[in-house]
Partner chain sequence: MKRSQFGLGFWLLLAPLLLWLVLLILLPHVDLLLISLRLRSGPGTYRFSLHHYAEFFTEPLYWRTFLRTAIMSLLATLLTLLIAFPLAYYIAKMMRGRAKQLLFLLCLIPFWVSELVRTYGWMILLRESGVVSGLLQWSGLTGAPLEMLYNDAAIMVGLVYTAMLFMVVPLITTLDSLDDSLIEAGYDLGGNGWNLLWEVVVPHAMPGIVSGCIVVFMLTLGNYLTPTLLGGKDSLWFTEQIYTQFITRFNWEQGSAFGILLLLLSSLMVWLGLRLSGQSFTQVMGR
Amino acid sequence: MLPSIPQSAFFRRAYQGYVLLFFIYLATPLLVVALFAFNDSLFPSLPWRGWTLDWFLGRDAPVVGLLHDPDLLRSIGISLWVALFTTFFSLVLATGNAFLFERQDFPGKGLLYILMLTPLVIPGVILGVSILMLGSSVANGVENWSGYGIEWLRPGLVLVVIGQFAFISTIGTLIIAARLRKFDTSLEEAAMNLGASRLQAVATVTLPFLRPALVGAGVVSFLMSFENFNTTLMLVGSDAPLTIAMFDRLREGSTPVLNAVSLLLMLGSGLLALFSVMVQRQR
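The form predicted on its own - chain by itself:
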């Protein structure tokens, strides 16, 4: 709704009601999941049997809380490991891509840019299957030819990082390139006129300017990696990240401990988003 265009009182009230209903629609499932994390029941559903913290702190079966569930804690650690590596590699490549597409002109630039965007329009399952088939084919070919097995090209955490990196780096590129496009290159030239090399000028002038975009891209990359399911499902081995572990638990029959995990994930995501917003405002 454009504030400059006169609107009737009925239209404004209807629009405000629509926005309110939309946010209620988004928040209600999250609130229900969070609420049943405190339900004193073996099932995450009605009836409500009272408040409890056992699904966070419980020690004895069948009520084993999140903090005493070694399988879930291990899967959280695996997801953190994968997300950190994916975020690091994505930021490195995304920063290089941003400088390439914003600062350089070369034949085939448009085609290369389109190819970079391709992973965003490919379904995650297809992307995962494609990477799995490529990795397995290369590993089998090398093993048949030389007798040496390249195990990291087979299903496992390394392949999960590669699969997530394939599309998350593209999102990071778009975020960083949008910020770099606003940079005044005369600031770099001034630094070089004062004796700095090109690399020193970029490190001391350009990268600090890009810091909000780097933080934002890092937060987005971390969250997308941590919660990714489709691509991860196709590439995972015996070490299951959190999304796969939760999926396996749901197939067996869930308990409110998964609600407890979901609540902590919501809080963690909210804190990371708040941190990103604070960095953006500082700049």
Contents of the next structure:
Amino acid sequence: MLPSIPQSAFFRRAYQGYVLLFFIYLATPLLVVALFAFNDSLFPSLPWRGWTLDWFLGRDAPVVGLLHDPDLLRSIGISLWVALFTTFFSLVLATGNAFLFERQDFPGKGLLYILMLTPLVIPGVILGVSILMLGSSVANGVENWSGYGIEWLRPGLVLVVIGQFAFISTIGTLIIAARLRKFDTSLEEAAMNLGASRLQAVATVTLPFLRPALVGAGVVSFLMSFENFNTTLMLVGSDAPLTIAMFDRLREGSTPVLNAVSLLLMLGSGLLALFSVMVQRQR
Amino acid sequence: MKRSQFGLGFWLLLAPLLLWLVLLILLPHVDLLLISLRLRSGPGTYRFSLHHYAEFFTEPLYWRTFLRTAIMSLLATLLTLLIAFPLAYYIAKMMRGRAKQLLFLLCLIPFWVSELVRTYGWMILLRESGVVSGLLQWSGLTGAPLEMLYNDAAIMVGLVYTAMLFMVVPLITTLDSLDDSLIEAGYDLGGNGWNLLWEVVVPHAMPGIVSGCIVVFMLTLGNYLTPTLLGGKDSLWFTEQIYTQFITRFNWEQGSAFGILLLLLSSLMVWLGLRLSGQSFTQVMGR
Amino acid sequence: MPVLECASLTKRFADFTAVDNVSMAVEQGSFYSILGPSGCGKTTLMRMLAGFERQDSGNIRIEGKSMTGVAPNRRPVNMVFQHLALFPNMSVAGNIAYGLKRRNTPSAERERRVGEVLERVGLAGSGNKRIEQLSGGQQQRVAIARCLVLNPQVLLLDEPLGALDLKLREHMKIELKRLQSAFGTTFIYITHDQSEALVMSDRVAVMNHGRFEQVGSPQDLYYRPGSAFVAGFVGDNNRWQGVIEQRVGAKVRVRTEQGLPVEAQAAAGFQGGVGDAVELFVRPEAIRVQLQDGGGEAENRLQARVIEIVFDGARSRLQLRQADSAQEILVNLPHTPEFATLGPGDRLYLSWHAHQCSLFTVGAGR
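Now that we've seen the form predicted on its own, could you pull up the form predicted in complex with its partner chain?
Let us now look at the entire complex, which starts with that chain.
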């Protein structure tokens, strides 16, 4: 089964048909979501009642468009902040980890590496729950002992950031370490040979080399945080990030304003993806 | 290049890693275990007990949900693999150059979009007043609106869809690294497509298959969104039990026990998968 | 009857013709090499023989049977791939048994034949080893054994020595030739390395731009190159542009661009006449180098001064310039004692025979 190996025309057609079907399967749900953002109906379902932009721009209940829905707008803002913080902290930790695992040898490295990978196989709900428990245990302990309440260890946005950070860091570490592994250390030696200090060499030679991985890891972290549901669900307090807000509305049954938000999300993700692809291309 | 082993730089790199792993990964799970093993014996006092695990085994709803989740997850993993493998092979081996790049990117696009949006798409498609039902009525295949949501098949469709990326990407990566000349050599020596698939292609792709299966199984097992939204009230997914214990009933001890059980199951499956295929954890996951 | 015959094979890709009207006939039991620079189409030609490319026109016959429309797994040829393509998930014996299994050979016979072929390639007892435990040369032999165990009519080898280091490559050349004569299988060997082709082959086809420039024995190619391309590609050569000044029968006098007159002997069929532009080739090792004048009856005798000594052990060269013209001449450095003190500026006497020159008109036959 290679282009260089003769195959019957029937087999070839059937195989192509399968691939085509697969892509239809991939695309249909997304296309449907996007399409119904423009349906002039109170429900995101058939029948089709004609085109409208009301689910973006509408002002008057019950047709409240995205731009005039303060709750949704607020949850988008919250998600953005959470994602920014998570991305920042994850990137810093992941870069350090990558250098540690790729450049250093120390006893227990193998064990730490395995431990570093475990968040990939811990279901998100459990990770969220366990961090929730520990936060509460610590907060309770401190309160009983000193009477001082640590509010940020209770369900809320700080805990959401911590929970997402806990597993997103692993993914960042893998992306950056993979790139660092390809780095030719003699370039750093050359920089030092030409008079740079060790830190200068890293800053002027190694980090620029890592830039595509840093951008890639940043984009992936941002999206994973923005779209995270499982871990967030367990740690969220009264301020709901977008996915939680959308989930609540979905269960109640909502107007196509959710389609409008979804379309916006798709466009945003698409732009981010395009951006990261372009940065990788530059190399 | 590796300078004095334990200089300042080393400790500066090690400290955050240790803090992260100990405070956010190890301790929370130890805490989860400890909480699951205690029973409230009075206001503010606890004693050691296996009560919450016993509860799990004696209450049929609990262990049946658990079993059902495990089996459905296995099935979803298998289905995902079966659907993804021919596609991954097509992209990795039958395509060349720019078309290949493009198709690969096309595969990824849906997964840049939130799982919530994807599931929402399936709801619009499958619900009684949805697109598929509408198409079927329009084509005359069915007379009345058809409810396709809120059953196991709907859950399965959603789970497979959600997990597809995590199967396709490792498969394409490993298949891409398979040298074409190995397949050609097999043909040249008299092999045909079928036995080459089993003797050359699948053994080579094994690391990708295993890592894909592990991640897909894990994600499916821990999924909450898809079963809840596509399966409705009767979806009976184990994560819903965990959520109910923690958030609705506020029974943290019972919820912790459930969490530990789910964690045990997923670790067991990961371990089994690695054992059966002879792969190592760091090899499979660290890519 | 030749075991393999091609007639007017042509293969075009989108923008160029990789194989252009090639015909060849390979004798049973011979070692046939296709020699050419990278991109000359030799790999495409070989892949057509194996069945991995389909010819646009022409015909391939093996043992008289047309191969058109016959899938690679049904052709009586086997191929040793450039990077060997040994299956990493199988043992040495597993690799060798692979083709036999496909033919449903009973397991007892399979084991016997695997053991036999392993012994013949000098790897007895290595059957249970993993591929990566073997050295490069041993892997090479496994790749060949894997094919030979199937008793193919023709074994195709796609530059299998390319990835080896120099020493091992020299060794494997001899070894391959020995294996070929021991098994008596017809080998078709493609390479860009002229030394590999000259050392091992019974016949060599020199390929360029999708065509065969010349087919002949290694000696033919070396002593009687059929085209300027072959003269330049096989072995080293002084390559001079010039114009014919005089022609009497086969005796031709050429004046090079730098102004050196050279007596040459035209090969049969050489069409050039007075005034025609030609390319003239003289091998450095064909020129006699002396400290005193003593050229004897050689038609070309001249003096030159040393510009540079290019030391390369046994292959050391002298870069000379002829006194009257500015013609530069490359000759071999003799390793006899009287040349030990030779230095730049020293005068040397050169001589060579007219029949040692190869002469081609420019533009003809490419």
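Positions refer to the first chain, counted from 1. Heads up, when I say rigid core I mean the largest set of C-alphas that superpose within 1.5 Å between the two forms. Just so you know, these numbers come straight off a predicted model, no measurement behind them.
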Threshold 2 Å Cα movement between the two forms for Leu267, core superposed: no
Core superposition between the two forms, C-alpha change of Tyr25 at least 2 Å: no
Core superposition result - C-alpha of Ala14, shift between the two forms, Å: 2.4
